[in-house]
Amino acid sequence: MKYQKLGKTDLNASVVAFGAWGIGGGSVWSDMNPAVKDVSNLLDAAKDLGINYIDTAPVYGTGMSEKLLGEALKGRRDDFLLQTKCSLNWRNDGGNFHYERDGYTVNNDTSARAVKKDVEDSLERLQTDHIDLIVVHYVCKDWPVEETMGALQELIEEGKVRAIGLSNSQPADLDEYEKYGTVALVQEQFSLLAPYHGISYFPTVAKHGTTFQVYGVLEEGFLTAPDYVDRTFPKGDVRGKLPWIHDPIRTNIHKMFEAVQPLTEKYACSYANLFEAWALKQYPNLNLLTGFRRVETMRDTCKCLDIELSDEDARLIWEAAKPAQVREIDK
């Protein structure tokens, strides 16, 4: 395993992070509803592989991801850096409508009151006395950044939070938040198929010394194997809303797999490893957040750290993917 400091903090995190969105289950991830034992097994594997960094959020399974992690982390909380989020809640006590799902209305609220309540709720579900890094899940301009950051700074002073991050943001948001404190990382969508937001963000994170944590690098499985692209998903499943299942993009993804297949033989790796290695090559201070619901996926992901992708092969991958790429994607 390789490790990196998160931004300007002393938090030493594994370059591969354990994304816990999928373990929340619900209609978004309709094909698996893990129990505490399953999550505990995943944490066992993570420790064996050197993964010490976990990401979750209150809305992943409407509290279920945090609750399962809270149980599975008993007796080993200090083995991991724990990251969760604030701003999205289903308390019906204010904020802007974000979505309805599984019988809940989720609102986005970055007011000081809401942020502090989010953290208290997460501490309870996670059964811990501190969160290593709290991420503003969706940046919102309806409350002053100074108010949001003021609340987060108070939580740091109280010892309940150690560092701050942003997600679903723009470079200008990072500039604004940095006026009122230090942002350790931004967590943003980035993949070979949807690369443009990340590419445009890299100069700003470099300016501030901020870690760029990617999510969606494998596009919820669509970059793991050619046959995955032809799967169908029930209504509400996040994968059924992505553009990769529709032509001409689907056909172009199949052509991309054909073009890069020789590289999987050259580097003796999976398709997933190849695309993960490509992502890591794009920015020197990049953290790879990957969703894990199966131990074998976790083990395979870590192999990408051993790949030294040549500039020529990275260009080949980029050119093969171009016909399937999109500018914007909504998850």
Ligand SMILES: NC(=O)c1ccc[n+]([C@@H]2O[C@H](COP(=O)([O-])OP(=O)(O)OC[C@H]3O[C@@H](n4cnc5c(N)ncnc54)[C@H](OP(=O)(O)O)[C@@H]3O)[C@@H](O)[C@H]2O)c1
Contents of the next structure:
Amino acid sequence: MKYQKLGKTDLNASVVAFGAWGIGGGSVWSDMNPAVKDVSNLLDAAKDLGINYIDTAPVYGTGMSEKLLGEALKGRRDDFLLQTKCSLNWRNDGGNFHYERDGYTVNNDTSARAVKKDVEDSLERLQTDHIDLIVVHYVCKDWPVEETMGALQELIEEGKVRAIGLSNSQPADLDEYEKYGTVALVQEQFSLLAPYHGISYFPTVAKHGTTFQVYGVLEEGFLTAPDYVDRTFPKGDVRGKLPWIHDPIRTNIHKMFEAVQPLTEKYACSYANLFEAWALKQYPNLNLLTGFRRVETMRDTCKCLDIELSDEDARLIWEAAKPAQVREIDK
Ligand SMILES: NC(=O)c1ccc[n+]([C@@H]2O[C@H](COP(=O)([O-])OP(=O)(O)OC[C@H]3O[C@@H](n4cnc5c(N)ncnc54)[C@H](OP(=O)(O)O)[C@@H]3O)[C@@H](O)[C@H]2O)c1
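Show the other one: the form predicted in complex with this ligand, since we just had the form predicted alone.
Okay, now the whole complex, with that chain kicking things off.
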């Protein structure tokens, strides 16, 4: 495993972080519903592999991901840096409508009152007295940044939180949040198929010394195997809403897999590793947040850190992907 300091903090995090959205189940990840036993096995494997960094959020499985982690972390909380989020909640006590899912209405609220309540609720579900890094899940312009950052700084002073991050933000948001404190990382969508938001963000994170944490690097599995795009997903499953399953993108993804297949032989790696190694090459302080529900996928992903992708091969991968890329994606 390789490690990196998150932003300007002293939090020493594994470059591969364990994304725990999928373990929350619900209609979003409907083909598997992990239980505490499975999450414990994942944490055992993470420890074995040197992964010391977990990302979750209140809304992943409407509390389920945090609850399962809280149970599985009993007796070993200090083995991991634990990151969760604030702003999206299903309390129905204010905020702006964000989405409806599994019978719950989720609102976005970055007021001081709401983010403090979010943190209290997460501490309880996670059965811990502190969160290492709290991420504003969806940056929102309806409350002053000064108010949101003020509340987060108070949580740091109270010892409930150690560092702050932003997600689903723009470079100008990072500039604004940095006026009122320090942002250790931004957690943003970035993949070979949807790379443009990240590319436009790199100069601003470099300016502030902020870690760029990637989510969706494997596009929820679509970048792991050619036939993934031919699967069908039940209603509500997040993967059924992505653009990859529709032509002409679907066909272009098949062509991309064909074009890069020789590289999987050259580097003796999986497709997932090839695309993860490509992402790691794009920015030096990049943290690879990858979703796992199975020990095998967690083990495989860690192998991407051993790949030294040549510039020429990185270019080949980019050219092969170009016809399948989208400029924007909303998850
Ligand atoms: N801030 C936000 O708005 C936001 C949005 C989306 C995600 N996130 C966070 O980012 C994390 C990662 O993103 P993601 O879950 O969307 O998707 P992802 O990392 O693009 O893909 C996860 C999927 O890829 C599979 N996988 C992982 N490594 C693999 C490998 N080496 N070979 C084959 N398959 C592999 C996993 O399989 P298995 O499930 O079978 O193990 C899972 O289905 C989430 O868990 C969540 O914590 C944040």
